[in-house]
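The chain below stands alone and is given in structure tokens; this is the form predicted alone.
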Amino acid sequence: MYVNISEEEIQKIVQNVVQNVVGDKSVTTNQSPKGDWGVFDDMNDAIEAASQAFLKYEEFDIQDRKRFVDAVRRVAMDFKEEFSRMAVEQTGMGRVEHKITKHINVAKYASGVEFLQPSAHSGKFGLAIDEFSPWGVIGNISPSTHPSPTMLENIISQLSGGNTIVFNPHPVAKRLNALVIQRCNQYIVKEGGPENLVTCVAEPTLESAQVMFGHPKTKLLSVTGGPGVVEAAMKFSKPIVAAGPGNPPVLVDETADLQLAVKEITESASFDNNILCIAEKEIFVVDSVFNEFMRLFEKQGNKKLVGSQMDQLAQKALEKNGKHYFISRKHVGKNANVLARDLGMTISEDVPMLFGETDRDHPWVVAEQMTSCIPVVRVKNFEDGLECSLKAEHGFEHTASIFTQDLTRATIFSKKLKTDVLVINGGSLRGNGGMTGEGSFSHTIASPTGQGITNPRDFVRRRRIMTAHALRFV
């Protein structure tokens, strides 16, 4: 999600950042900083009592790692409706269902100790073996769209690797999230594990984050957010899993399944109304079928507005930035029905989404808009479509997606946009894994920093042992 920070906002974190870690409370002590489950008040104390975690968390081995996991996966199933409830009133964004939905999807598929095993090499020169080793204290950033899924997903991905954890939670959210550390913290402990291995700041501000970003003892940063956090955490020489904003197009060509492309569209696209930077954000359709997919995304249950009621739901919901659109705060997240009484309109809460005809430079397609309202665009062929759903992605190389039946198409498509998630004949949430689709899921895909759908490999480092002359006894 695009956040609206300022380069002057940024230059002043990076500024400020020598005054506000050096003193006292930076330097070790015998004794950690007390706080509440690992709730504090001060980002410096989080920080010390994570750091003396660790000290203690290097004396356990792999098999309790995945011990303490588990234990943070049955929180997330324990409380995932308090917390999905407390989600959505506190942040104003999404569907409570789904929100459920996502804390099952990271209790199940979340990314554990499995993905850590080591390998071998042997020759005639000798053995060596890679293994994966724990940066230390790894600083989060975590977001106001997926406050509690992306929490606990990350805890368990950071915690498999060995690491211990801080956060500065997203302002919005910092009371739902200090509880999910709580439970987290208590889970730990109940299962032998050590106190405070994941902490965060009670009260985070733009100063807590700077804090973390430059304190001597967070290792690594990880940070899923907008453009301006990102650019402000690389500010700091230190290496970052940075999980930026994504803009991702789905083209339709004249061959594809409208049937089960309309089918896939609305269920990806209207999930927690559309707040994942994974979905859908703009349709482009080959305008041989684009009266007919209208016809069907309508029957599937969206609304039809017409164009003059996409311009004035833009002018209410999008804002300009200099040259950049940004879905407004208000509107982040929203029912269809709650924009459609922007437009004086009365619909059903369960309208997935509303939907209309724009050109290809409207604001809604050149907007991450993340609410429930996606544009559709008529091009002329698949060559356009491809041009459009290019531009329209922006080069963040996020997530794309097309409806074809035309395997060379497919393949062109995928080289040009070159995404981290690229989906063929389904919704673009089937290509994070989990419940809908294959492989590893992550509630951070960091295209900026290159990791994409992130896993425990991306939060440890790499080192080598090596026994030269001996031990190749094949």
Second form
Amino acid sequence: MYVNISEEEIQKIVQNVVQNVVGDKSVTTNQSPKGDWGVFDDMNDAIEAASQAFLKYEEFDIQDRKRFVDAVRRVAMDFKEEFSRMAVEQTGMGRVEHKITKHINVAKYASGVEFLQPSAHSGKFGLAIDEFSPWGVIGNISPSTHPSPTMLENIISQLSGGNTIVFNPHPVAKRLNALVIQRCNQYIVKEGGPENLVTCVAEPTLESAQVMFGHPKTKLLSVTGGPGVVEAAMKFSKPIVAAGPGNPPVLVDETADLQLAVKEITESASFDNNILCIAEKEIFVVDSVFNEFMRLFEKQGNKKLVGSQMDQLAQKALEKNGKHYFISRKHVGKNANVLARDLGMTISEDVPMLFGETDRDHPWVVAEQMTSCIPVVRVKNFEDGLECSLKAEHGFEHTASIFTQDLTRATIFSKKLKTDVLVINGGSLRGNGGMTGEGSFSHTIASPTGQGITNPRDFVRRRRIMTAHALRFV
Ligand code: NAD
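Switching from the form predicted alone: structure of the form predicted in complex with nicotinamide-adenine-dinucleotide (NAD)?
Starting with the chain above, the whole complex follows.
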């Protein structure tokens, strides 16, 4: 008796049999699994497809890569409104207009192939050339806080480096992230590129993340998220670019331009409702200018909480896990007027932030709150503020900022804090580059693994070729 069975089904059956026999999920055939423009039901298939795509991608040169990367930049621009609206709908975090800005930053300022210039060394022993070479398939985790910008920017960096990419996206943004991947593949294929340069799993889970971390075909991991996921990924003995949490303090001393400080801090800390890891999370102000700072911060449009209101809101919005405070999911990235409702207050949705005085060990100071409420702490002097900033930053060495006219203090502050991003007399967001800062732009700030603000060089291997006793031609 004959049964009608497609070649694809035979392929799957053979693969399953082989996997059952050898117990190795990475066993493959030479045919790429079929997905929907890069979206797969199974993480093993997503990795296999990206691995097959890598073999094809290797055949293209760096100018082709630039063309495909430019196609991804166009995806960011063409779909910025749609992606931003979807992000707010699916995650319930942030503000659409700010998310649009993030997409423009990625499209225009994320660094590309220009970061990968080779270098040559010639001398009496011959000629050596150092080049940047791809890893192969890079396994990525993207956060809920900037689902599409982080994804697009990592795609730009990693494709620039000649890699192919698999994602285990954050479950709350899985539909948006799948769409981003489909659009990127469609645009790349239209430019003559191979299919499946970027893949993901349709239903990301902790288990599919573990498969991705441990799979022999993911050669490098790129993980953005909170402490849990960074710790989980670092357990695998694999090279990793890990962008973990921050809790950026800002110190305002008595020499600071207070008008500038309140304007810059308000714009930066309220951007996308404070969900950026780089945004100010607590403000330390020297006692002699504290009252004036509070007055100006309110005048800037922020709503001051008084009496026990900061405590009351902390009880609703912050939770404790052992010794650590963290923000409850349903309070992350909320508008100030939404948080104010928890206190029975009605305020305009244009209010950038709630703020109030707390002590230095208050849960609002300790937690990475990522929402529109910021604590302000009175410190005795610069030295006291420095100590408080060090403690509040928790040794993440991520981001910090200072407002002062005293450059010696600014230097001491930056030396002690040792953060990847240190901003002087500006909102900490300016440290990200893009349209309000200098330097290359990235939302991926890899503090635990030391790459800092990432660029394509963080996603390549450095290799050397040396011709001995020849080719020095001068
Ligand atoms: P999150 O840690 O809740 O989730 C991040 C991702 O990790 C998600 O895809 C989630 O499903 C996955 N995950 C969580 N625990 C896991 C585990 N044990 N094993 C496998 N996967 C796991 O973070 P989030 O709420 O999406 O993002 C906010 C956090 O990310 C904040 O702490 C923020 O500071 C940080 N962040 C850092 C940067 C940076 O550049 N350093 C950028 C963006 C966000």
